[in-house]
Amino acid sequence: MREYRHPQITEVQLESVLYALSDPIRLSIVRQLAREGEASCAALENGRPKSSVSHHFRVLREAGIIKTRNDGTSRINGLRDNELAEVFPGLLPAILAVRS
């Protein structure tokens, strides 16, 4: 399985984070990860087409919001909430606190 590129936390830009979280599907993925911790791609699909979900994971990963790692044949996703808090204190909790 291929390894994914994750931006260094110092490379993460606020505009990219806000853009990634502006999509309702991506925001729901982030909310689910915040509630449940790490989850496989399959657990986060929620009946959506695999190609669509893969796109959303890529946007979230490239924005620096999630990290994806391989675990056997599964891909496991997790929030980079502690790292994001270092560069954007309070941002993720504030966004997740807003009811959708």
Given for the second form:
Number of protein chains: 2
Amino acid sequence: MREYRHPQITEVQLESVLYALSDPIRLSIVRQLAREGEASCAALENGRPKSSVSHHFRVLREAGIIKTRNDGTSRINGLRDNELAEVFPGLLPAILAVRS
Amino acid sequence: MREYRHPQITEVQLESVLYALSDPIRLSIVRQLAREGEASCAALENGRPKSSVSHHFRVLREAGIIKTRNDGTSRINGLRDNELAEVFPGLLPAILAVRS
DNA sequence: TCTATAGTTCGATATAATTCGAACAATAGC
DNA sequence: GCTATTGTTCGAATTATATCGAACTATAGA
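Could you drop in the structure for the form predicted together with another copy of the chain? We only have the form predicted on its own so far.
Every chain and every other molecule in the complex is listed next, the one we just looked at coming first.
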């Protein structure tokens, strides 16, 4: 599959990040990535339809929160936490510190 | 007018806060409140229809981000920043630190 | 009491997001 | 090449949000 387009971290919008993280499913995906590091989409599906999960990954990716790379038939997702810390210092840690 | 219902700070949902702040108009209201302290709704209208602005204040209030009290014919709004810091430490400061 | 001021609420419309099945695409392994 | 595995994309239905005019409520002040 083709590569994804990830926004430059400098063009990431605060509003888009907040919106992306305001969805419980997406927030739980981000929490899981924070706990476990990288993960495939399948590892984060939790029984939901693949198309729905794929949609949420897209929102997170386009908001600049995760990066996705190809590995065989899998996509490996990871947080862009270091980059986010450059433009929104403290934001992701503050969110992840909240009891799930 | 009757009093508003404000959620207890302990029942405020992180997702609701993030959602409320993901709207540019609401975020700008919050930034303005952070800069100037308390303000009436009218002071934050910026030429928008009153009914639209009222809607955004409601979203912010129900999310637990602002408190509103009556003062004559005006409502005075203020951030619940101290309370929010108890449940989501560092969140609001991280958001407000971002260049508008 | 009359009028102005400040917001809320209602209702209708328009726009956007979510959800998920079905079809499709890309890779790995036999 | 065939098949299984992983996801993506499309399309359609449902749901949620935003927007804003109009009617309404509540208070202040003359």
